[in-house]
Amino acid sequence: MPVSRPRIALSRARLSQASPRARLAVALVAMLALPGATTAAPVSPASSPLSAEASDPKLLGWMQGAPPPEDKRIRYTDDDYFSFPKLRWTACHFRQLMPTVGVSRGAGAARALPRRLDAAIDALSFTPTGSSTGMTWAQSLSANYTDGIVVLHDGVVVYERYSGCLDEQGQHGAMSVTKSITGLLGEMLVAEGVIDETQRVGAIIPELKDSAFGDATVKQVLEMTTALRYSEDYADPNAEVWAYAAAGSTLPPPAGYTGPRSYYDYLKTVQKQGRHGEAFGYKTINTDALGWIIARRTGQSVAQLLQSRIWQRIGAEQDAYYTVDSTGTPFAGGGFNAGLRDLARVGQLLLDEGKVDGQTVVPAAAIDRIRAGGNTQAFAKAGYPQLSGWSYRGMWWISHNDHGAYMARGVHGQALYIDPTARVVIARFGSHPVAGNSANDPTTLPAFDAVARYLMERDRGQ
């Protein structure tokens, strides 16, 4: 039987009458973990933030200077710290926020990404979804607040621009991308015999043996089709997103809150809701239960692991890092940050079936699960209208089209975008002032789609 609710003394009523400053604290882990391809309305024409070119934080002065002046600072425990514009810097910065622990490139060289720069690129052009005017890919940068954007094809760049935040040796928040990071080393593990999908959650980990997590199967979690009693509305103040926002919480908590005080704590305290398998839901809580498997299965964190079997052996050029909870565990839902190149080369690693330099670093089965896809009818009960045909397998979300293309996807517009038959991949970081895709998805997926589909041709006409 699932457990009980825990009493929590500030209970999520009360916090949604606490100060701005209040709920904010507590909202990091809600904000980093949106649903990569939540419903939002657009901006409408009254309230419309600025422009990319007038939101950039070098030009509003986001902490610059030594130090920076009294109104230009930016602290974790500003009630606004994380909101549009001042999110487009701290898109860059988290680890001067907050804990961090660190994922190595180790000590050996960085594996070389050749470049021919293709200039013709900028001038592409394509409709966004639902409009009858043309855009150029140029003109999708700035509409979508873009960090920077990489473009590989077959391993070469061809494409790659920075802006606002990010240049080429920076580091930027992943956002939900994390998910299918985490999902991509589930998948590893369940390739190689290590973790048993057919197994319930709750005889991995006892401690879940009472929650609704503990009937589950790991492949209902990697697929997001567990029946959990928790909803990430985040206006609703009585969604459970807040509960688990507190718990992951670095800050010292409330007066009065007696609520868990970590990201697996919470897990021991999430409810049932329906039957698991039959309809795919998008929880960020999922992801921090199959991080939990993967560090009682293998005795190492998300962050080991990664760095361990993937980070370097890729030939990353960068050290990446995940936020932490206040136990230190890596938020596996939504922690991950990177530098753009980087992440790149995971995407690389994908399409080349897990092989770097002809040595196997993933299971070509695992990355083959993955682009099969899910279950499109249980895919479907979740109402992403954007994303009609599409599925979600292993944290990804596989698009079903006639290239095979396959994406992690973040709020605020991360993305990583793989396309197998074009043999393209695409890697951005974005600082968009509409966190759900709902509000970039138009313009985003038609314009990699565009890219994508040109390249594939232009090596057909050479």
Given for the second form:
Protein chains: 2
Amino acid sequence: MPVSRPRIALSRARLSQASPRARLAVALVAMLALPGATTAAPVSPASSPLSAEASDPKLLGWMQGAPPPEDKRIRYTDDDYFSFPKLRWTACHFRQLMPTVGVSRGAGAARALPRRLDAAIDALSFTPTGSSTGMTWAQSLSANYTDGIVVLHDGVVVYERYSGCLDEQGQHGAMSVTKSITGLLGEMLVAEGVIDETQRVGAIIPELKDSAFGDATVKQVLEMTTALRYSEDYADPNAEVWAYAAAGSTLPPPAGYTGPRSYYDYLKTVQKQGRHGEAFGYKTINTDALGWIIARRTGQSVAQLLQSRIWQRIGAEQDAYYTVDSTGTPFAGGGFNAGLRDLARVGQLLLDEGKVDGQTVVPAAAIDRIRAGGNTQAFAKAGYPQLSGWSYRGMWWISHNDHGAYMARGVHGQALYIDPTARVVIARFGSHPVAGNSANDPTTLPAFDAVARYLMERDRGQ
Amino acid sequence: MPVSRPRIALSRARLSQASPRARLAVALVAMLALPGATTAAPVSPASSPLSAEASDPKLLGWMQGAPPPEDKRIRYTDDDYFSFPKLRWTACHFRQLMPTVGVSRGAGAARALPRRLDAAIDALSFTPTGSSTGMTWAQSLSANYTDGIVVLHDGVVVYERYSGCLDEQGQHGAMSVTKSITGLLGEMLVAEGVIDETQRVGAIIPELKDSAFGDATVKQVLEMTTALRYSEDYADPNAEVWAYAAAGSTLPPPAGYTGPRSYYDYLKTVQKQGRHGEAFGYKTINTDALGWIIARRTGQSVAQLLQSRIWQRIGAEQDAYYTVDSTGTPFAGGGFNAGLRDLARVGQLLLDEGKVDGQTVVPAAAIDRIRAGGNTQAFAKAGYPQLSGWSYRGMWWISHNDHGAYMARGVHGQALYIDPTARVVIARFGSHPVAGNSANDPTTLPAFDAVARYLMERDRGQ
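Instead of the form predicted alone shown above, give the structure for the form predicted in complex with another copy of the chain, please.
Time for the whole complex; same chain goes first.
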């Protein structure tokens, strides 16, 4: 079976003749990388350059020692800091490389997560998509380059593991799981009447009136059915993603650069291609447009709103943070970083229909809207062979399976999976060498489904 | 009375012909700026470019709006981000501009600070040094460009004010107060026998054997009586501080740059000038050398050690952070940022001889050693007219007054003042236009002393 090379490696080769700024933008782009960007056949982990164990950042010695030896340093200003295997260190250390804003949990104590660990989970078996041989849950952790995974059943931790760069006190880049956090805030504001989802974006943000977003509705942004001339094909040096990355960069601009110097300034330049509302197109800039809508309607950035409305109310045990552009705007499409248990707490909030200890934190209507999903026909046009029958709504991926499972998905294997029927939440951080979830979906989706059904069965038998 | 122009403004003018990297290093240098760097006559606030009220960052609109207008943006890559009046915004937003590492307070609840506010403090009167007219405490807040100040008496908050960029949830750069935090960690390890202060630095860190630090003792580093060829004169383009700033920069190096690329790599290049132990010389690199000694002896950076040994044990209400170089090494000489109340909690820890709720956090011997002070004759040679009779020990400034007051001092008015006799702690963040405490000492030191004596008297009268 042919194996697709990691796309980031491809782009990097192409970029070696590009400007330093373009090269430095690679990591931002890596954050943007999409589940749909790689539609190639599943990658066998054994064919990858190094296994999860062999690429462990502690084993490879990245950034160890005071100071680390020159050949073990990972710098933001080098062009490979988010390439495999270095990305296995970087995924836990974004704030150490670039500017950020904080999301404070407040001065209270964390809300304890009860624990009743189930030792049987490691041996659970499932069949990876497209495979004829089974795999255990424990094996899937390595296959997926898992940095951390926690499984909640009815709000109780039944499984928790850390590896690679992560431990229970650490933080990890959520990558495109960030989009689902932004989407949750957006749906919350829609449910509360602060945002009218039928409004045109240009009516809310006059600066976007002449851009492609101008005549798109908020609903189309939330479902990513906007028609945008915007390519995230890293192999194409003319792809718009490069201009976007340059706009969001906090590094010195190259001499003579006159382009936009913030995410928002870039959004103003986006042109329309096609008709809004017809097809799902997974494009990160929709989420940043949503972040702008949220900021304009509330006067708060997504970081500030997440802090006041959610992070200080779910009993988080760590502060979280966002990477920012040079205007301090949080990267709503991919810049969120948090502890794993706190990501699980967000999942539990959704599972509990927006309530924490009986108090409404997010209106149930917002979560119901996400769970109901978006337009499956529009979604099908985007061509995700492993996500047949799925849809996208509120920046969440909705499976429409018999359990009504839905999830947040980040490049390199970040995931927040919610099975409302089995009452299971799975939060995972990972640093898979392939920048695209199609590479790990075969060993992820059946594994998540298997553990959820096992836990539901187990309790039924009690 | 002639008024000295802010030194940073002077350096900036000089630097306008310098390389972009050198210009970009200005802010780092500003962080390093010393209480002793400006020995000019006290600056009358009325003569400053803008008063505290007129330079309020909210009033000036820095970084407000989504996105902020171009002329209201403050960028790390512009050379004026830490010049007055922009520094009044920047002082609270370092993490939004540059890479950092966190200092977590842990998952527990903050330890409440009891409050019994004393409304009489605002009207307290004192005579500024060298002045014939009195000033009230309330007036001193504006005179000193105070961003936040809290006064504890016997561990009780009796006074608290915020202004400018700061509020009770915000964080502020501690500037050279960072040195005293590093020094406290160093004295703690000396008291615990982990570090032998009579050892030569070269025996602990072989990489420093051939540098000026090689034959200096740890005690000489703690007292800054090392003899270093190292100038922090920003007006001199050949001053070593520029090479130091370049080494610590996280921005792309200029083409052809072959110099050191971390604080530690720079320290290896420092040459000796004179004889160790004879004179106090306030040079930031001593603190970074101490940070390296701490890291080598404990296997933890100053950020990690502060977190595990102090921040998680004093009931801090916010996480703190350090700015870092490109190796992730915290800037032990000036990179600490924290909430104001938490800085006050550090002061209370020292006032309480290292105990929190009866538990020893820092050995009393370490604090006694700081309070005893260093060599006053060596200190006198440095020539601080306003600090006559003072000394420096464990990176703290010891007044040797009749109350045994001692303090941490940061450029632009950061202060942590401890009066053991009056049982008073004063924590202050500021953003004074002049980079040097001699400009605000006349309206600071008598004010701190006055409030401490007032509180002691007040309780005696009860």
